[in-house]
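Only one chain comes next, encoded as structure tokens, the form predicted alone.
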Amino acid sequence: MSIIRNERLADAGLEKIKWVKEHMPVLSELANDFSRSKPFSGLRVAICLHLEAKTAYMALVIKEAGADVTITGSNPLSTQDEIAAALVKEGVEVFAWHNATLQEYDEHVYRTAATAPHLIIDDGGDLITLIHKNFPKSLAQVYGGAEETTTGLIRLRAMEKNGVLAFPVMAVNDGLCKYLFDNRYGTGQSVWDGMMRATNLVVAGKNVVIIGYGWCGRGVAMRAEGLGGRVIVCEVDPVKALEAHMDGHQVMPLTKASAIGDIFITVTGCNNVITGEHFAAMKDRAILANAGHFDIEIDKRTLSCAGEGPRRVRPNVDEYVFPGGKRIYLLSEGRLVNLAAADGHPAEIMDMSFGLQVLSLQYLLKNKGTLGNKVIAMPHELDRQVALLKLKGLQLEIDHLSIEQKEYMESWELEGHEA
């Protein structure tokens, strides 16, 4: 039986479902094709998502495919009662609601962990992890998994180096469908949408310092040039570093941009990326989010026990008070800016991730028993067929090779000119 906040919540949440269909038309056409086909049909498919309109709409997809489908949010702040509300009376079992204590959040995994899935679907890992922990058992009918973020996927691969992940996962994170759009658009629009709903202040003429600039980085680098925000790129990696250089943004230690920054934004899937030693040298009402999947890049018990606080000062805003009157401000408790702020990526964008995760779940499938118990990349085949799907809704034309091109291309021995 689902655990829910208000099941009277569900038209609601039906009504945003209703609004993002719209907007997602590789899902739609797949939903037609599984409609007929039912190709998860008899299979117990289990998610673990930030749990709102778009990631409902997979569901009900997923659903339509035959299969039954169990879900629960990957984060307390990210999850929409009124979404859960409408999967239930939709026929999804969900365990799930907003603002749960870590406690409650990790009962809600556990149960929907204990449905012993045939498929899953995994944002972080941590659906994935609890299912190997506690249901040992139930991992031989497991047929696959498919990983959504980088965090999820430094954590499978550590399990495939020990020896100790029992199923493949589909690393959907690193499609080219996902990364390029998900990461680059989705996470460069939809943090600056928390951002600003959060502060409703402007970003123009502040400096911003973007900490990783990987292509979650890149986007929120991107947008913050765009609204007029001076960007400022601190990385452990050289060659990102290098990258963040050409593209024109200032280039230093966290310990330097600390003293200059305005708003601090963590992109890295690492943990006490902003420490005391950051928060000491930091100007007053600096402004802290995180866009990494879990709420440990910014130290926030190191926070709580150098400033007095936290205070709500503004929804999804708590002030942090230091010794001689300093002021700090932390949004969305360290969790996902962009989810707990605000809707999360544009529908437009989860569209393609979405397709990705739904075709990754029928490749399992197909290919149950063959692929090995390890992380598997993304096949060039799905990325395709999300990006036809998407030009067509988008009804955009492209143009193709003639026969004599293909054969150019795939041949050695042609000249590259006529005598």
Second form
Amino acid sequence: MSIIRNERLADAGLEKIKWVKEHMPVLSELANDFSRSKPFSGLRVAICLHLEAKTAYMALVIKEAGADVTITGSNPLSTQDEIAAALVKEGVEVFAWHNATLQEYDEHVYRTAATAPHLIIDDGGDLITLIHKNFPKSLAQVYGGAEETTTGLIRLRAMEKNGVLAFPVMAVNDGLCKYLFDNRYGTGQSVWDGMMRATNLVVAGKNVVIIGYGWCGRGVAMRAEGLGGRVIVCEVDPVKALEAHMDGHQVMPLTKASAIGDIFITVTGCNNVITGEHFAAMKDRAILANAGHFDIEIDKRTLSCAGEGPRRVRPNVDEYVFPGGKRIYLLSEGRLVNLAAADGHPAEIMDMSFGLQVLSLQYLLKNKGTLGNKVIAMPHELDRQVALLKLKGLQLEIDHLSIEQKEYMESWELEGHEA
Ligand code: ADE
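Now the other one: the form predicted in complex with adenine, given that the block above is the form predicted alone.
Next comes the full complex, this chain leading.
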């Protein structure tokens, strides 16, 4: 039995799903194939992901492939109630609602874990860790899982290292067709979508401080520059810092950037990144947002203690007033701004990430019992399959090596110059 906010919202949700479906050719090709072959027939699939339209379309593709699907949200603010209702109408079991309390959120994930799944899709590792902690008896029947995010993989690799991971987990985040597009172009665009919807302010001419220069940080910085922002990057990794410098951004420690920035965006995956000393140095009307998976990057507790607030001044914008009158604005309570204040990544991007997710489930099934209880690197053939389907959907043709060229590329004996 599903637990959602309002079943009457289903038709609005179905319209949203119809829109994204038109822009997700990889998933649609796989759906065509799977609706005939039914690879997940008789299996239970549990999903913990941001519950919005693209995710819903993937859940329906997996259902169409024969599975019983149960889904919950991976963040209390990213669940859209009309999408939850649409999925229930389409026969998916849903435990989620928008703005769930932490207790409700935990209960939703718990109920999803309690379905004793054979296959799991996770975003951040909450579902997989909860199954390990609370349902040890159902671990043996799990064929495997697939993890969407950098943050989730960090947790799962720690589990593997501690010898507690009880089934294989596909590192979807590490797929080329995931991070090259989703982390960079997806986050790059959707973060600014969220920032603009929340604030309705201009980026041009502002000092934009990006903290973390992984694939997501690179994308956010690239788009900030395109919008006319002056980008400052803060990094702990010397190689990434150097890369930011060569990409044309200013690089400095956050303690220095704090006094200069107009907008601060955390994309590190780490905790307590912006904290008391930084708030103290900031200018009046500084805007803070987070694009990392958990709301741990901006130290909200210290912000509440140091300043009066929060006072909601617009949807997704909270004001904190410091002694002396300085104001700091926190977006989306420090949760993923692109999913809380907007709809997440564009459909064309999630098409590739979710194509890899679905193919990963099939891979786990085909290789059942042979993969070991570890985090599995994304096999190149799955990346290639998604890329080919995407190119086909985009009606783009590419070149192919001749037989002679292939031989050359595979040989060490052939001369590097004409005979
Ligand atoms: N939509 C669904 N899952 C998402 C994710 N992990 N990031 C951005 N948008 C999403």
